[in-house]
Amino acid sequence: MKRWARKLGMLVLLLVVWEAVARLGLWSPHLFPGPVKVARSLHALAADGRLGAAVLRSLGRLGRAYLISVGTGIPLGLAIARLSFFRDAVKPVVMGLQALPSICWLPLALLWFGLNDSAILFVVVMGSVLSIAIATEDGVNGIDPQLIRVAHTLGVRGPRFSFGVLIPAALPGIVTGLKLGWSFAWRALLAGELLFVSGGLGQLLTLGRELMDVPQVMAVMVAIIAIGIFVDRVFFQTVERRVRRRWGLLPSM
């Protein structure tokens, strides 16, 4: 009970700076509403249908792609991991475009895909796979040596040391690599839709930019945080407790 009153306590101060900061004048209401306001639009958006549309149609977008990059980055992973030649010539790769920012990619993206949702599912996977990869490389590397020597010794090789000893045992790496992974993929999901009509939760930012609708564009985000949060908290950090309590990481309950 303690925790969640901080943590309604810490919304409930946000708001009252934001109301404050919107009365003090700095900026005209029109650029800084408060709170209210945009609590308003956020109204009239989810009751004419647009939001939920929008939220659909950036979420279905978003899992094709972040099944295609946990389906590409878990077995590059792995390979880095136990694989000389992927490990000398291919982890520098990833490394490399690990640090280029996945709205990068977009123009790229356009040239060979065109103005269609290809162009967009190719920039989350971009913005999503490595992250995956490098996690689960480290997922692997942080298993305890004894184990894998033991396993070896007991004639455990091929696809049964694979999916008996190391994937479970890299687990929690990997959970922590597939929670990474959404959250760049989500981040590169909204940039990307940002640049041209696509009929998600990008685009309603967009037209509200260009009808200086501040209080819809500020509706746009809390809904965006507010799905952020959700998915975080309610799926993953609960696989990833469950995860860790039942490789021994946490206490149990």
Given for the second form:
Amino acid sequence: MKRWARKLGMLVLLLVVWEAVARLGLWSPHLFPGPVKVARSLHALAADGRLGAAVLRSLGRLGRAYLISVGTGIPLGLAIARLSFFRDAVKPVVMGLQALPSICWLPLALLWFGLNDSAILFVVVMGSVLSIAIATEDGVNGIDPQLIRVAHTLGVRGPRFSFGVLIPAALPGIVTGLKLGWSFAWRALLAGELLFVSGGLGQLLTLGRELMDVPQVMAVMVAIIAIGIFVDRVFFQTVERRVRRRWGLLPSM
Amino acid sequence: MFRALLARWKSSLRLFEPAQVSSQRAQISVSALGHRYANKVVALKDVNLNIRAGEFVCLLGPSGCGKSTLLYALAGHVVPTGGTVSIEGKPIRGPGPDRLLMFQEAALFPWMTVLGNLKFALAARGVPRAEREPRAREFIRRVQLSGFEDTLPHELSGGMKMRASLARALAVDSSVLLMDEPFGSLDAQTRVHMQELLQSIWLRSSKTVVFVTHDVHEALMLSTRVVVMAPRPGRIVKDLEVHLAMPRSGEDPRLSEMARYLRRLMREAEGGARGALPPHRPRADSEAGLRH
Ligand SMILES: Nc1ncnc2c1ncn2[C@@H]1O[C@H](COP(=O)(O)OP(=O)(O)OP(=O)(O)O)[C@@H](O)[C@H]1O
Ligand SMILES: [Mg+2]
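What would the structure be for the form predicted in complex with the partner chain, given that what you showed me was the form predicted alone?
Entire complex below, previous chain first.
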């Protein structure tokens, strides 16, 4: 309760300072609108459905790309952790590509796929799949060797071993990787949408700039922050906490 | 001479008889087994042991004498650096469905409930789906964990975890059961219950059990054969059959005399190793210190 009060107090303080600075008139009100103006713009965007459409478009893309990332990243991480070929040959490649900021894939993606959704999906996938794979590998390498031995003495083999022991035992690490992968994907998506116009939140931002509509730019930024915080804090942190509690990794009450 | 014989006859130590099992009649056969860990510790040296089907063998010895290592070699979790280990005439090359190892720690899967752990083990051993749950519940009841079926391992006490682990090992029902100090962390009363449970299951089945323990009394209560080991290097110093009917009573005066004898053997085993290697001791200690 007290922590909530503090957070809320900080937020209110921030808004008040922002409004005060805006009213001081140091900069032109066109370039530095206060929170009230931004909120009004946000409301307008939401009311005429532009914001909703853009959010849906962006999240739809993100969802598809993220599913692809998870679907390839986790198996790739498992393979790197368990198969010597992948460890020796594929891991260095993954580590090398990981050093490349995902937006650097955009020129190549545009040449390969043309100016369409696939190009952005590609950039988002490349931005998140590697970190998911690396986190999965870390998770598997961190499994208590005793659990693997028990699985062997019980005769757990094949898919039952992968899905019944390996993945659950590595799950706390995998969930952390999924969270990391999501934030990378979110960043890559917006960078991609900003650079080439295609609907979505990125385009809404670009549009605001082209119309010199600073309140709109700020309103979209606020929306992006809100979505980011919501998914990260509300969704991933809850899942992470649940998993860690069930696995007995949290001090119990 | 006659008097010595008479004393021996009167003494309950006559119930101990040196075990002589030829490798032809053995179910599990260990010959010239040696193991050296990567850090150059010789955990086992020239160990020979033949175990018949249906025996209850206790491995007894001071800490660090290689009991766990020998058990892991039988389980196929440790590939020994020398000698052979075979079961039913076939060399052991890893864990197999004929054997089940119960570790010194409970080693339950932390994300599964107690019931889930048992059902998972039964599924892995190919028990039909419909039989898994009743069998799992039955063994949970036998280790006195009824009511904790849906509890997660980290919500159990150490002794309860160990009992859940025992239930899992017994439910799986493999023909050879390899147990590494399974009752070490239990309180005295639960311990007796678990010993009785294990014994009754062993008496009814034709399982072979190899059971590691520090506890001389436990060994005498349960085993048909006691193998005493000594450390540095890990080896067998005595291999005795126990000719005493089951079930045994803990208050039996003959047991206390036999226990005294085994304790003396264990002390000698420990002391002997110390006496034999005086110049090595400080070095070994400093090495151990570096490792930590
Ligand atoms: N994984 C390992 N790596 C290196 N040395 C080991 C390893 N495991 C055991 N050892 C060494 O091998 C020797 C025998 O160990 P082992 O665990 O078999 O003893 P133990 O008889 O089971 O002892 P305890 O009764 O304390 O469990 C010890 O000196 C120990 O230091
Ligand atoms: Mg041990």
